[in-house]
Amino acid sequence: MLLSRASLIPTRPNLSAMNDEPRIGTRLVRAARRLPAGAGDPVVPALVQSVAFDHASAAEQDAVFGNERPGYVYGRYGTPTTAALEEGLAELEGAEAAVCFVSGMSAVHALVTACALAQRRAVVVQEDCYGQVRALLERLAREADAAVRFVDPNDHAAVDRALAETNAALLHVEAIANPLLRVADVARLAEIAHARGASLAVDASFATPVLVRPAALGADMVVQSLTKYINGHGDAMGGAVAGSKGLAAAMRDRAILDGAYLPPHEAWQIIRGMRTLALRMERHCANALAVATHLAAHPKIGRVHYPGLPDHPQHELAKRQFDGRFGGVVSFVMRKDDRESAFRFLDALELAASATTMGDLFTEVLYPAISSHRRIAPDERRRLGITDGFVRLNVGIEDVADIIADLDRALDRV
């Protein structure tokens, strides 16, 4: 039997009916699109993992994407979630605003370019920072012809110099520099830049606002890496700038063009981990103390870098600055200052995780010169001291007494 053309044409729907009683498969689509109106506050934030958002006309839209009023139309331009961890970083960091990256180097790379590059202005960078920082900074005066210098932050003089002879825009330092530990004086520092007209921004990744609340000592800008202890748990990562709310749009401008924008359940699982950040610190803090003392003893050990310990070069700054607290990270040097030496002691590790991260519950081992601090030149990475038996620990929040059985065992077959 042959079909006619007319047959093969699909019937058009009846939409009076769709409009009385929408067919099954409309409402499976669009069935459960918003939660049930009800008493009671969730004690969690709701994990809004939405791309898109509706609204109830075009005006609206255009006034939300115009930032006329609050609101959220697309993923990456923002989300309930992430905004809610935004606000909580804001008031935790004693700031006016807080925008989240999908990591610290994002945040990083958006704050430097924004703040200085964009400016045609130099950036002054804190000489022993973190190696991939450093790196990126490197990249950049090589590939975008940007003017960036290197100084040693507690060289007050150097850093003056610096910032004159650079007329540079922006002063980037670590409260708590990593791997060698060194401690940033942020209030003087602060005074030192605005002196030059230049902004002051600190990586206190390390630190956390437990230790330190660098806008409170002048800090115009604040990084963290969420990464590490405001998550805590090795299980999501992030990164923000805090500051002001002109920053604060800069920095939403990058995330949204740079697609860096921190996605929702990053943001969820960051906001669990955020919770528990003050006892977590203390224990780090008390285990880190303890590890670090029992180090400097060890007749293995050639040196130990930690701000709790008297011989620490910035100790009574360390003190003063951290409100008697020196952080979870505890670096130093075998005897044996070679890779050979350094090699079997982290392969001889049970209960530390060999892990390119530290923040984490957990004690975890990181060796600088094959990984954070790769990129530098092997010259200039003992310059600063990283040299071949320099390990980096992350000291977690087990019993303390097993994290030192885990390292002297290891000792022992070096």
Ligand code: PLP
Contents of the next structure:
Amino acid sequence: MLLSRASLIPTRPNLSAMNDEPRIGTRLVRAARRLPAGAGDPVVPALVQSVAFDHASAAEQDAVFGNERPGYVYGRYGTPTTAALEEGLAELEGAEAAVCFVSGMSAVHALVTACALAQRRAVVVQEDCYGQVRALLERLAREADAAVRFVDPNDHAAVDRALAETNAALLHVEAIANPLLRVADVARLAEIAHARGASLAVDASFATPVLVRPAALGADMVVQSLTKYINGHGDAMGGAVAGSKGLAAAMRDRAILDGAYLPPHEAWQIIRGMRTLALRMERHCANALAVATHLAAHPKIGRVHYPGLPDHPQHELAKRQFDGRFGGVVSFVMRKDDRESAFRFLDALELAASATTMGDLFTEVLYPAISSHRRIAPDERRRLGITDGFVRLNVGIEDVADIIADLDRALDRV
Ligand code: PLP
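Write the structure block of the form predicted together with the named molecule for the protein whose form predicted alone appears above.
Everything in the complex follows now, all chains and molecules, and the chain you saw is the first one.
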């Protein structure tokens, strides 16, 4: 059966004035461009891989380019599948809008650049933030003359002083910091930042919207590395910034020009992963608490960092802010606080993968000194508490007895 010209080129009615039936070469190129119409909504959102979007007229295309009407023009500007994820994230965060990036790093870079550095204003950042974020800010300070001040976010007087002294536009903290697992008091930091005319950005990648919705506590921007718990399956990377519509417009502009917008296939995978986030977080949190409690009593372990343990400096805050859950990551320092013991332990693990990530279903172990915090000067790393025997564990959703048995077996070798 020959396809009619109208079905081959449906959005271009003016072309239906073509006299000849399209030939085989044209038909092959133009065939199967639309899903057949019919009743029934798919229960899973469509993966729209199209890079470009055709419009009925140049005027309509102009209106979409100019943001005067909703729509899509080009994959780097927006895609329906990524937009579905953005809508979902905004709703989960309780924010007006969200914009997705190719990675958590590109989301942080866009945020810091648009909300502080582009206005030649300073940014005050948690000193023990994710090591690559710290390295990025150190590089921006070095190469782009950015005014960056690192502080301890639990020392509220120091935060206030840093904001006042630098007249900062932005305070950037992590809800649960990577890898020391210090907990930031989001509501208090929002008050301090706002009183000094700054905005508060909270990276909640370790907490996710299941544990905390920073926007409800006064944060102006929420960052997520979607690569971590939100996707949760270790097979897609992404990042997001959620906040006001104005913030989203600025973020989208960054994503477009920096070429950092999240492609649809990753968005589709992340949507699928996100559906089980609440279930997974419950299990991550329960397993992590059991592992932390076990390690705290282990003779080969010197110190355990976990907000769920009563001796954690922000235990009471964490209990309140995260509604009795404390996340799925446990960090610890070997009693023999040296690299040799840490490496022996890492090499002896059988179940836990030695992997530079977290938030996955699987138990994963990381040695920050050679990975996430490799670029941080060794003295500064040790000053923060990331010593040579420091290990970070992403406690997966496997049976916790097997996770603990694996850790014990490896600790026996140290
Ligand atoms: N924020 C935090 C707290 C992280 O731990 C990470 C990565 O580990 C990032 C941001 C960066 O995310 P991505 O690896 O998706 O770029």
